[in-house]
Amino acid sequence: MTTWVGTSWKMNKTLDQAREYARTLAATDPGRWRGLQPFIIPPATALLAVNEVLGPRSPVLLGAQNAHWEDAGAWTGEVSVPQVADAGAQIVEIGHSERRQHFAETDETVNLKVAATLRHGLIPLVCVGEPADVFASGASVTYVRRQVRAALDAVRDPRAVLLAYEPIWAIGSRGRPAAPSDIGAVFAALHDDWGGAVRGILYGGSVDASNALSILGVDGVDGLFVGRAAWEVDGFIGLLDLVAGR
């Protein structure tokens, strides 16, 4: 089974910094990562530059952090799925909690973006996760199940879809790293609902070298979606080596 390990750079890195990261990654022997599927998600400004450095045969998949559900039109400031695909994206990250909180992304628009991504043959990486008050109330499973059902509503064939469970209380610089016991019930539910039906179910939220292997030991976890611990290329390569050697 393939284990997915990837990172989103969020709003970080200039073109020169992005190219340098990609050059180091491209120069590393991918044979070290048998059984893994690495991916990186740069900001839109760096997508084409990173794609050009990695090259068409790279084992590292490339993603976009967002894309609109319409193919073209009067949507100032947005980019479409065909545009990010043209720049080299193979994955589109959809529904991250920051997009939902700060940019009014809803279950409805997440669903529209999933449909658009699939329509153009790319992989939707659908982010779901509950806030701290829901976790404290014991309602995480119900909350996350509802998000996934809404995101994949009317999707006839979800086999290309990646799910990333990222509890809001665990992400960001102030996030609390999750213990395996914190996330086991959600992954059991997601595996019951979608295991074998989607391409993979990943975990994200304060992942680093200290907890990566324990998280991967949770039943139903197919990979890791890493934040700041992989923003420097040595950190990303170190995590890939760690997971590959388990």
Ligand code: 13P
Second form
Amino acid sequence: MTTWVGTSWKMNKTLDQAREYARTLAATDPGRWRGLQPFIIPPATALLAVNEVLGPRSPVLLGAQNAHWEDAGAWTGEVSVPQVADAGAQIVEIGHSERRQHFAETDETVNLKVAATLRHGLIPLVCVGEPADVFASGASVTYVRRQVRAALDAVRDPRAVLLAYEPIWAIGSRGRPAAPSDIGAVFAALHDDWGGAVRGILYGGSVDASNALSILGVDGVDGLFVGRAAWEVDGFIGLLDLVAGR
Ligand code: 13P
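Same protein, the form predicted in complex with ligand 13P this time rather than the form predicted on its own?
Let's see the whole complex now, leading with the same chain.
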């Protein structure tokens, strides 16, 4: 079973910084990461540069943080799935809570983007997760199940899809790292609904070297989706080595 370990850089890094990160990663022997599938999701501006540094035979998959559901057209400020694929993306991240919160991403646009990503043969990485009040009320499972059903509505073959459960209250510098007991019920439910049907179900939200292994120990967790702890390449490599050595 492949364990996915990846990072989104979110809105960080210049081209020089992106290339430097990719160079260090490319110079590290990937034999150390047997059984793992590493991936990095730079900002769109750095996709091509990172792709060029990693090269065509890199074991590290490359992703975009967002893409529009139309292939082309009058959509100012957007990039399409064919465009990010052209720049080297193999994964498209869809529906991160920061996009749902700040950029009006809805279950409907998430669903359209999943369809577009699959249509072009890329891997949709669909992010779901409940806000703090939903968690406090004990309704996380219902909330997250519904989000995934909406995201994958009318998807006939979800085998390429990656899901990432990222509770909003656990993400970012103001987040509270989740304990394994906080996330077990959601993973059990997602595994019941989608285990075996999708490519993998990942966890994200304040993952770092101190909690990575205990989170991977939760039943149904197929990988980690990391933000801050992997924004420096040494942090990412450290996590890959840690998970590979478990
Ligand atoms: P942090 O690891 O910085 O909390 O971010 C997680 C995340 O949002 C990954 O998509």
